[in-house]
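Just one chain follows, in the form predicted on its own, and it is written as structure tokens.
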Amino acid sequence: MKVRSRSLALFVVIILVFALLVPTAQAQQKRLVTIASGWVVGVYYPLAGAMSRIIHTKMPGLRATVESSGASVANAQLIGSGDADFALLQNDIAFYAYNGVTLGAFKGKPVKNMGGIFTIYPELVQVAATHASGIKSIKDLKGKKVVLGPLGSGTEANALQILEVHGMKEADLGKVERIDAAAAADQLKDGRVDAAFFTTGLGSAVIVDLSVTGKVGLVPVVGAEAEALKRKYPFYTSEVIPANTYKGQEREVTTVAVMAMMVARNELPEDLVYGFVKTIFENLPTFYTAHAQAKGLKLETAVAGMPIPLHPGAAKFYKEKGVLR
């Protein structure tokens, strides 16, 4: 009888040692949640980097690894399909994709599972040139090689609807590359293109190494054509590139900017939504490091410009913090 209750005893031991052990093993495991991000060169890439690395330090249940990607318009089907959560990508985009509108990718095709978290920083619509290539304006792009950006991409649809304004179309120029960022600024500094469309924040990597070879200037996109722009798509704003931003600038540069943003899939737990917020929120002398865009964050204005429904985690948090009632 001895023997058997020794036994028992043993079997109670074990078995309670495994259940301590077990949630012990569950604390450990975390979740994986991936961020669409964009080119290498970019901005939205060293953002989302900074992100996953607060919530990898400061989130011990969730990690979060973050994909290069085409940018905005793949971010958004990115999201639709479920292969991203979280996702970096243009306000004008994020409404088309969501109502299903004006772009061919979204046209009666809304991806409704989309919810914002918050806006940053303003993206500009760089326009850069060869200095060979005499191109001062818009209008002087006609019949010339010229890249629109990564087929699909935001910038795409930044590009083509410049020259709608403009009274130009894609056939008025004299040759049409769609190719990513990195591949735009190196047939540029061959000569092998006249101009590309860049629509990146400012200081952008990719625009800071054009201007290193003296070879590129950037066109304003300015007038009467601007204000059309602004009237037709009102999520566009006239932003200035200050002199001296990049080498060789010596004048100020207007032209026109949407608003980078972020978004969350709704499938997304209210409650991991929400950490995630209040973590970066928390956290952000750490995040403006990443960039000097990164700095555009703020509570304040972090629904400013929003052009979708706020997914629940986030609002819940900014309604805490005052910032929606």
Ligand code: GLU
Contents of the next structure:
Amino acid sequence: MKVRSRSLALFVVIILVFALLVPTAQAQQKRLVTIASGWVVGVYYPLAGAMSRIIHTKMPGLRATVESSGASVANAQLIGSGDADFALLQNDIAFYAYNGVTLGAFKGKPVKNMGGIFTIYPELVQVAATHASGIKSIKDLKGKKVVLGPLGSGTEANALQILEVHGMKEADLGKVERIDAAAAADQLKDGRVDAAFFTTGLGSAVIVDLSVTGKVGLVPVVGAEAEALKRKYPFYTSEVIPANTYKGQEREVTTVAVMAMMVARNELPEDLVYGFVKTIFENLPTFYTAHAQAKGLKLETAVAGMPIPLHPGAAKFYKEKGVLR
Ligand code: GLU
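Show the form predicted together with this ligand, please, because up to now only the form predicted on its own has appeared in this conversation.
Full assembly next; the chain just shown is listed first.
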């Protein structure tokens, strides 16, 4: 009897050990992380999708799911609350978020648990206006129906700063909308709004789609106001949208731009982020097929324009590659 109960006890212990170990091993095998991206009709979303596919095939221990969102401001907040592990966002917004400055969303609420992993490509403030509206300059937006950007976007922040240096406020516009980028495009096509701001990479699906309608043109952000903007908010640079980037765009258009970048949540282990960054760089040809702007990711420029401290996992990778000392 004693022997039987002892072997039974041993059996139970063995089962328990297995029950505890097996699921942990499985969970470790499939660690799940989320990437906060942006508009389905933008550039962040296809780039995040490509990263997720690369991770899926090349890092058996990790799975990355992609979430669409309003983009930059929302993404920084998702990192802050721990609801996203990786995020794409604009470098100006990353700086404001990390330092808790400039934007109401971050003042007194800095997002300190955010570590940079790489910068990618310039995002140009592309102000689309219907030909019918007659809008040719930012000042012409006065009294018009304007989409400032999606809720939680970096675009909205850029739009408000651009209006500010032109001596304008939201109240100077006829009607203001904060809606999804795809909805903004639909409303422009129907003439329900006159203009919409999109801070996004060249060749972004939303602008390509608008250009084929033949009803919409791009408005420049130039002159003394653009200079004032760059002085007040130093993340902006001036960039040119070359002629014929979009259908029917006969002339080049100059506007302002910031940089797209990626961050990781600082609570993520160093080796996980190191592995993520290394895997993406080892699979650049695949990554480059996601969108023309993906080609902006290069080892030599990966930390250029980085406005916040690097995640330790990314820093380790760049040191190993001699990009960082
Ligand atoms: N930069 C945009 C924003 O934060 C998102 C652009 C995109 O999804 O391509 O407003």
